[in-house]
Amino acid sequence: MRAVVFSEYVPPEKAEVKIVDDPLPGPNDVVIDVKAAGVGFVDGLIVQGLYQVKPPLPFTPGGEIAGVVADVGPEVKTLKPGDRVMTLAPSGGFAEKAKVRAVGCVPLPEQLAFEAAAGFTVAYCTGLYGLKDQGNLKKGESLLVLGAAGGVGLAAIDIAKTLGARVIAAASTDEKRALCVAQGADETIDYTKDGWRQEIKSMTDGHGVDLVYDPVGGDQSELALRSLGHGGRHLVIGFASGTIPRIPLNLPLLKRCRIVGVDWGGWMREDPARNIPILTQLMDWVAEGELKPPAGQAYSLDQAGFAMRDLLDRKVVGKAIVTP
């Protein structure tokens, strides 16, 4: 089979596609014919040796996988060849086939295409955990989403609208803002321009927003925090800008607001069973048509390195996926 293989830590655009042996399932494994694999910021860091986890070389990146079960191990009773599934794995998704643990595979509803499923689990589980469990988002409240046209931001818009919130999407281009509106955002702002805080104030009748969903970090975080109303919640999702902001602590004091960390991955790894209700709720909403996960921006296997580079350079609209 063909697979993206890194034999050394190098910039992602130096990715090589090689012919390797097809994987064979262990007793509790399945082999998936990969139809789509999500590309994350972490992938672009890992291949350069810039992440805290450094997999042994050589390795194939890609942890969000959607496809069809091709083979199962002798102890696997819950899956069979031909089943449509998605899963999270430590690596191996940027390939035509991937061996994964059967226990981590989730059946796909027919309403969820492979191209959407490949970017679903991390973005949507983070979104529901963040907005509902950590942010206590209520129907009718206002939400400002930074980096709203990325995969994480679009998921937050989708979930927030399902929960009955009013969504203001912050994105840097007309194309990105149009995508946010198509996903359900009520209003948009260009947060690369001066004065966008005044727009937020005007949109909220001077009160400020109830929540901020912040996967960006950098200079925009403090401005977004200043846009919160009294008693608001600023949800820290990540730092796609590459810069961890330094927040003056007088702001949460004066605004009587909260800064809340949303580390869904760490929370889930402590006890994976806790995520079952979240994933079940999301799958129910997909089946009922309440959620409409968008298909990602597709790259071929040969373009996987450029997909990681484009994501790091914030050139991707929506979620980047590799389609072997």
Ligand SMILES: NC(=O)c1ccc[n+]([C@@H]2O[C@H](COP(=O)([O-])OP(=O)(O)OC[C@H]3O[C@@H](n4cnc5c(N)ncnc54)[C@H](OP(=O)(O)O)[C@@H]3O)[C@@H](O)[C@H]2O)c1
Given for the second form:
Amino acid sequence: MRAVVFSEYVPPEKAEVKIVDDPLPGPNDVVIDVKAAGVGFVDGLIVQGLYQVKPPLPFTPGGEIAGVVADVGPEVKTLKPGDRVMTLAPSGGFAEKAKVRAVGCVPLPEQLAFEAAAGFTVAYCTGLYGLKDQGNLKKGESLLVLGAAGGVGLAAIDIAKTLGARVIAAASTDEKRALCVAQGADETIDYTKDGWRQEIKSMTDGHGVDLVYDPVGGDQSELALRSLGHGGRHLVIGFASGTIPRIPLNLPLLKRCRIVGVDWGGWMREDPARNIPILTQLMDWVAEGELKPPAGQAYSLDQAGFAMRDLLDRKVVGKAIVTP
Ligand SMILES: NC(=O)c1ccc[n+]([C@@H]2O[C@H](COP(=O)([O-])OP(=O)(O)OC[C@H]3O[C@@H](n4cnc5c(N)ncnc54)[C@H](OP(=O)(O)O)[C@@H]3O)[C@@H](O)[C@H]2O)c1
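The block above covers the form predicted on its own; next, return the form predicted together with this ligand.
What follows is the entire complex, opening with the chain shown before.
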């Protein structure tokens, strides 16, 4: 089969596609014909050895996998060839086939296409855990989403609308802002222009927003925190800007607001079972048509390195996926 292989930690555009042996399932594994694999911001860091997790070399990146079960190990009773599934794996998704643990595979409802499923698990689980469990978002509250046209941002818009919130989406280009509106955002702002805080103030009758969802960091974080109303919550999701901001601690005091760290991955790895209600709720909403996960921007296997590069360079509109 063909697979993207990194034999050393190098910039993502140096990715090589090689012919390697087809994987065989162990007793509790399945082999998936990969139809789509999500590209996360972290993939572009992992392949360079710049992330806290360093996979042993050589390796095939790609942890969010959607496809069809092709083969099952002898102990696997819950899945059979032909089943449509999605799963999270440590790596291996940017390939024609991937060997994964059967226990982590989630059957896909018919409403979820492979191209949407590949970007679903991380973004949507982070969104529901962040907005509801950590942010206590309630119907009628207002939410400002930074980096709103990215994979994590679009999921936050979709979930917040399902929870009945009013969503203000911040993104850098007209094309990205249009995508946010298509996903359900009520209003948008261009947060690359000075004075956007004033816009938020006007949009909220001077009160400020109830919640900020912040996967961007950098200079925008403090401005977003200053846009909160009293009792607001600022959810720290990530630092796509590459800069971890330092926040003056008088701000949460004066605003009587909370800064809340949202590390869905760490929380889930501590005890994977506690993510089951989150994923079940999300799957129910998908089946009921409440959520509309967007199909990602597709790259071929040969373009997988450029997908990671484009993500790092802020060029992707929506979620990036690799479709082998
Ligand atoms: N806490 C968690 O559990 C969790 C889970 C998943 C992901 N994350 C983190 O969340 C962040 C976003 O992930 P994602 O998959 O949504 O990434 P993404 O699809 O690349 O979106 C990130 C967005 O950030 C904005 N951005 C602002 N400055 C940027 C810069 N200098 N370079 C690149 N993008 C920039 C871009 O929007 P504009 O161009 O519109 O500004 C972009 O759309 C990452 O840091 C990731 O590690 C955290």
